[in-house]
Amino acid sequence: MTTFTPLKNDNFLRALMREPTPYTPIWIMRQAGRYLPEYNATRKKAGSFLGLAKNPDYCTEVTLQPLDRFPLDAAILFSDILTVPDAMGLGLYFVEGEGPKFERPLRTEEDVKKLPMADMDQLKYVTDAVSQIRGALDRRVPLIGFSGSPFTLACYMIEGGGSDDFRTTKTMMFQRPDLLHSILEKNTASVIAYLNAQIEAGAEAVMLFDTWGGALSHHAYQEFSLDYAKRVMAQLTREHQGRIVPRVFFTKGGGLWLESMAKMGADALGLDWTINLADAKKRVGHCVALQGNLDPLTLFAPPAVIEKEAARVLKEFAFDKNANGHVFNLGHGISQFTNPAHVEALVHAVHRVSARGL
């Protein structure tokens, strides 16, 4: 096992554990992405998205690119949530302008019965990237590992790609809930193994992205999404290299279920921009830290407006240097059309405004 020395900047980890920090730390969902010209150059060099994602050298390069531009407080592994079903033999590929697709989606009982667990040997390129990135970071900031939630992965696996209404998934849910539960059981075991492998390789915090849980009804969310996410959280490695490994859970569109999510075993909840942080703080109390939640399209506004909106979010949380618990982030991934200068304005505004107090 590789041993790493203490971090130069651990404000992100301390905020997740609701410990004092001198300012509100910030990172950005999809911070290594197409809005950066250097990312596009590396992707062109790699030849394809999968060529990029499956090469630890390229993953390390693009993970560090936003940190070289902006004083962010965390790095996040460059990868894709669909690496797990790809390692289950479904045949992941990408269509330009359409996004991810699977050659062998799960449509029949036989498909589900034949579905294996994710082969961790096929995901070694991910853990190799985690170890390489940790070394390249040289203790600058913490590294976040991540996975899609069991339900979100199931949506892609059943639909065969993205969907506007998840008709095929919901049809299975209502007609053959046993089949959906079978997929979710295998996904859950695979995600636990995958995230624990990332922690062992050097990830200092992990995040579970439940991108499509918000498409469910109240009852269905509890049964098919949250219950399986709870199982993941309960079986993750809690401490590694002498430090607690914080766990973050994010359901896009999940504001209705904050109280339930606060009890599911995560240390922090990611919030989208539809939730008022002050209300969220009241609803969850001191159970968890909160991450979020600026609307990503705010970054299309002039820098002065970006700073104003950042200050509004910080004021909603009411940052306290002695008892933090807030990580600033966007409410979802950054748009590929964002001006990098506006990201720089946001990061500096969050640090400056929170450090001086509100």
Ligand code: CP3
Given for the second form:
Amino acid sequence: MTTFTPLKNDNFLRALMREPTPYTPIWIMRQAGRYLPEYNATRKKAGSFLGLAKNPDYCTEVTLQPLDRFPLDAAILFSDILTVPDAMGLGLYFVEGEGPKFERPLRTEEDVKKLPMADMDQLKYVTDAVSQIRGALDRRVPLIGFSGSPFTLACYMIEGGGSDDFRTTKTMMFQRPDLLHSILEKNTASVIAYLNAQIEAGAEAVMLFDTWGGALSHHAYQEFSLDYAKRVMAQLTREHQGRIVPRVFFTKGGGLWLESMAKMGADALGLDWTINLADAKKRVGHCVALQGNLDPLTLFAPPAVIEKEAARVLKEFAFDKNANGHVFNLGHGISQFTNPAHVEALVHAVHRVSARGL
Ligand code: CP3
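What would you give as the form predicted in complex with ligand CP3, now that the form predicted alone is on the page?
The complete assembly is shown below, putting the previous chain first.
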């Protein structure tokens, strides 16, 4: 049997599997991003966000930037969820200050019929970045791979960009549910292939971002978001290089549906800040670990307040003194206006307050 060099810090992977760790591991959604001056410098060199995301050297550089500043317990691949619809021919572009857009959104039956699966050759820049980042990490911490959920990707593909009310997507859902299902089928197959390629290239855990599932009704969430996310989970590579590849599922605004989310095949659920971790833990029982859930705007408070709030989240999770199975994170991505010194205060506070001397 081949042996693999062990990780220097595997607390993140252990916590996702609800194994004991000497402290609560932490990483931060969007940890590589515009709040870091060094990210902005690399982005400038690259010329644009896509110039950065499509170049494995730059991706490696920015993925490691937050780790060189803060003792984070995981790295996350620098990329974007919208690379997948881009590789399905929709033509991703960014308008400064307006976020992502697609040149060819899905509007008609014809558009949906001719939609291909994501071309994995066109996503080679992502798997190349994964292998290069793994090399550069040199076993310091595990690398997280990720994808958007089939439903969240469909929202962008149908709207052609961001939206406040998902009017175009929901109109299709109510008028032509068959078309939405057909898009979701293709997205599901694409996401499975994409995540398995990331695992093959070296991603040691994977996260499925269902950013917009929370905009659906109770019934529609099950039918259009959760069922497809479940199918993704069921077909992911479970073990790679002798170790289980844990899966995290995050539905922003999904707190009402925790019981059904806990049974969807993920090892951990990401939670936004609207839910109390003690309640969440009671509701999911011992099915899954939990990741979250500090309000990202807490980082605009002075360090003393940040420390107090972090301690509160840690205490909520360990309400019954069983602190296994918690990964600390923000409830959503970090704001670009955050002061990096406040992130440092948070990371140190989480490590210090949660130290349990194992
Ligand atoms: O967490 C990380 O550090 C990894 C990188 C990462 C990015 N996007 C980089 C990025 C991850 C995990 C994502 C996921 C993503 N992208 C999601 C799901 C997570 C979530 O936030 O709910 C979504 C919905 C997107 C779509 C997307 N990409 C939007 C809406 C935007 C614009 C956001 C903004 O703040 O302007 C992007 C662009 C993007 N993706 C940026 C970064 C760092 C900012 C781009 C820039 O440098 O101009």
